[in-house]
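A single chain comes next, written as structure tokens; it is the form predicted alone.
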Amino acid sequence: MIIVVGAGPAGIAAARCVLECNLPVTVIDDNPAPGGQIWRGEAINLGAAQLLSGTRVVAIDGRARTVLTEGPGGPRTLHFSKLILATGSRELFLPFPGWTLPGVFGAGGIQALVKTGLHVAGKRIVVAGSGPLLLAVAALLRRRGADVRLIAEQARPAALFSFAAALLTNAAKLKEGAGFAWTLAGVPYATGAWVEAAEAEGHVRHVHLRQGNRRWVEECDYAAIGYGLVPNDELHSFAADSEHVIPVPTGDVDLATLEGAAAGYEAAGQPRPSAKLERARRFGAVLARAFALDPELRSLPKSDTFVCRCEDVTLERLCGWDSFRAAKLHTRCGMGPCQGRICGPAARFLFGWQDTSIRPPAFPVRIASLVTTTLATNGETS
């Protein structure tokens, strides 16, 4: 049996290219539908794959080719030929004063709130960060009635204009971005800035911004930051010396949807050049350098930032540690809920650390299935 974590773009795809191939396979996922974070809502059609929805691994034993889930039902181990991690990513949050406040989100998460029903007509908005992602949900709040104020796009306008070049020679890409600049006209685009800090009577009410030496104060309702994506590869690391395990690199829906008929080729057994995927892997690497994050970032925090928001762990209480484990045991940064998942990439950023002490469960588990399973990877029990 071939299994597939993840029912996002790549997961999907690498689920009906495993069934071109008239082989079966299984498909997990955390949601209670597939579409991941940019399908969702949408009617997504499996065809003959087994869906396993709400469900969520835990932890991979790559020698004995098993996944223990955690779902409606419990506990349960699977047993899988090949393994494709097609997980996707989530956003990257850097810290800075006010970032916890009420109505200042993440820009997929507001993006994801609009698309389940958040009401954003004549609400006021500033959408920052780094990405295209920043153009999308722009995109989206204003088609839903919003007044998106400005745009702030941390990339300097040369490290852009390479982007741009490379747009020009990607039809679909320049098509989409037309159809951004068409929405959003009107809207200030300003490069090379951020918000500096939020402030708040009860709920969001402005945001500090800086533009080189420009700084000035933006009135809004809601503010949308967010500065990329980073992978969700928390089960990868259990499984990486399995030639048993294909993991699905991230990148844009275009990318993400390509890499995973390629995983799903490849666990069939009948891998396939694409020169598509070639082009669109150079065009995401050329994405990748133009919106490399500014060093002049790792200031916003100031000494009393939150940088862990689950356990009220400031900036200051960090910067005395060398590694996010030391600066676990000694203040418990990521050891809330988000287990890291937040403060984690940003501590990353802000101080170069790795996190080397990823071990099962993976995520948050039932203490019933801590009893009647045994958690295992790379053979070894934990």
The other form holds:
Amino acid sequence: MIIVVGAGPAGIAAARCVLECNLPVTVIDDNPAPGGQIWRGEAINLGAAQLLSGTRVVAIDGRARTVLTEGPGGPRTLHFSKLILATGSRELFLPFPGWTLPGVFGAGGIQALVKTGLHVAGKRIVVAGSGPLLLAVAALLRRRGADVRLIAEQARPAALFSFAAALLTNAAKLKEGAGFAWTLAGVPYATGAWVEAAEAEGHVRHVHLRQGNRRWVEECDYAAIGYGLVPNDELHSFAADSEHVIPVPTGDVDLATLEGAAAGYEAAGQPRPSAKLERARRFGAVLARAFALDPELRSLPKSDTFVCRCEDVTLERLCGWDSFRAAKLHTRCGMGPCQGRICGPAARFLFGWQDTSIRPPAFPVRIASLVTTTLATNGETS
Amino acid sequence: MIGGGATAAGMGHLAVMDDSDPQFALTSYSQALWSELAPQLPPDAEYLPCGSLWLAADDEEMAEVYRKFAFYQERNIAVEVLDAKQLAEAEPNLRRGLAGALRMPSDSVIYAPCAARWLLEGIPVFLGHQVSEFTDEGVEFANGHRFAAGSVILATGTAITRALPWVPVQPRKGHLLITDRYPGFLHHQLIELGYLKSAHSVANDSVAFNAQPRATGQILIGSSRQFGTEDSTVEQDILSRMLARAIEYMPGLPTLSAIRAWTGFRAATPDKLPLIGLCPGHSNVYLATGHEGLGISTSLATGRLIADHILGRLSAIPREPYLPGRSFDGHD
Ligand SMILES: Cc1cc2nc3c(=O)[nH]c(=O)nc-3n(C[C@H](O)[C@H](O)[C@H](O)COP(=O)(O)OP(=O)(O)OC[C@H]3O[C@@H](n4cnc5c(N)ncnc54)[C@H](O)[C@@H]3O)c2cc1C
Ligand SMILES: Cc1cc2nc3c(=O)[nH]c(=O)nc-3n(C[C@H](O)[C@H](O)[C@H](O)COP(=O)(O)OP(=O)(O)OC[C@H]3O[C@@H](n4cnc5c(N)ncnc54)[C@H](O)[C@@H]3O)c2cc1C
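Would you mind giving the form predicted in complex with the partner chain, to go alongside the form predicted alone above?
Below is the entire complex, every chain and molecule, led by the chain shown above.
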């Protein structure tokens, strides 16, 4: 059985391509319905694929070729012939004074909240961080009646120029961009700018912005701040040496879909080269360079700013260690329930550390889920 | 990295043990040293004087409780026997129907990596330097640099056999799992007496119930013992068996949230005693390894014994039983 983890654009494309090769496929996703980050709530047809929704893969055994899942029916161990990991990405948060205050969200975070019912009409919102996602989020907020005060993009104009040039070669993206420009007419777009601090009276009230040597304060009801995306690659690190495990690089919807399809064909034993995929990868690389993080952002957190919010570890306590593992061991940074999902990527940017000590389970699970009595085969329940 | 070896993986239970007289001597001496140090330990060493309970499931194990009780009493170690009712009061989350327990009030728990860092304060440490050669005059690093020294102590844990292939140390893999915070779920370090059967069994894989309250309110659950593997992967089947065993003792565990599992390797010797003292064939090279599952407990005594030797002092306990040159005849 080929198993796909993740029912976002990449996992859906992968499953469809496996089916196209006349092989059975099981798709596992931890959300109540398929769609992933961006097609959340949309009707999705997965054809003959077996879909296990509300089910999370918490561990992989690369040698035994099994995944351990936790779902509505309790824990299950499933065998796979090939395992496609289309687990998508999450936002990168960079710590700054006030980043944990109520009302300070991720950019994608507020997008998801709005889609699931947060009312933003009439609310003053500062959107900040980096990447094209800021535009998509600001446009959505504005369509929902929010007063988007400004968009602060950390990338500098020179870097963004290469992105603009690449856009001109990509008709679909250009159209999307033009749509955002229309919706966002009149909203200031400050480049080389970022939020240095947020302040609150119970709830966020204003943010301090900086653009080069210029500093100012902007009043707001919400701040939506995200510095781009980091891949959810924890599961892969449990079985990185297994030839039967295929990780799918993620990106925007188009790239994710093409990468997913390529992984699906590969898993089915019928790899297909795709010129479109190559082009999308090149565009993705341009994007990554254009929105590369400014090294100056390393000075965002102050010595008493929490970097690890699970274990309350401040920047000060992290200075002086030579690796994430050493910092973890001695300060408990990344040892809390999120297991370094948030502070790990931040520490990578701030200190250049790689998290080399990722251990199962990939998510907190009930102890009962780790006690499996029998091993199921081919998708049968244990 | 300081404390990055087995020390990063262990449970940090500071225990007195009675497997043999020399083991008792070393563990009780070391525990006295830990108690002396306790008031100075930094908060992140999370020293928790919680005591231990050795759990007896049935009458046979209860007989063992009484044997241990007599052993420790004879040697002036504070101990107490709990009957079934007293045990249920002391640890309400244990399953009903256990026969009783032996309480060792002076045992404690520590977070070893931070304790190790604190113990090294003021001592020059060369991190990221691998020692490739050693002689009675000093060591040579992998990068070719030499460091002259009057004495060299090899405290490299399971890696000792890379430098000295004849040393009878074998890695013995163990699994542990930590939960989210549940303050008050348990109060003592708990160990099933069946653990002794498990720790001593020569069978390749065994699991035994072992649970520890952490200063953070988290619960550390152990443990497994495996020979014949050097692969640090968390094995689902072993983890599953280990947790099933733990649930037999604590029926409330299944609904608790597990946040992380990991493995580590104990440096096991054939006679269950560490190798402490002069390395055969050398006049200034000492070994300090082979502590298996007790290396945190016995660390301070280990240090003292070697320092005594180097300084020509008498030691508080006989040093002979731990000398690396001893005979291992009669042990497999
Ligand atoms: C917060 C956020 C907002 C975004 N907004 C946009 C946007 O507006 N426009 C845009 O083009 N791109 C956006 N992106 C980028 C987005 O990730 C991609 O466009 C697209 O969703 C990628 O598809 P994917 O299939 O690779 O990943 P996803 O769509 O993220 O799908 C991965 C799926 O796998 C599931 N999963 C992960 N781990 C496990 C596990 N262990 N067990 C079971 N299931 C698991 C996830 O819950 C998810 O359903 C956003 C990303 C994030 C993080
Ligand atoms: C699962 C488990 C549970 C345990 N529970 C307990 C417990 O409850 N109580 C208890 O007392 N003990 C326990 N232990 C045992 C205890 O953790 C170990 O005995 C102890 O940590 C050993 O410490 P050490 O300093 O001898 O070795 P290590 O901590 O392994 O340190 C050896 C160091 O030497 C370094 N090194 C190796 N070779 C070289 C070289 N050539 N050059 C330079 N450096 C080198 C390594 O990098 C490492 O940092 C447990 C162990 C495990 C695995």
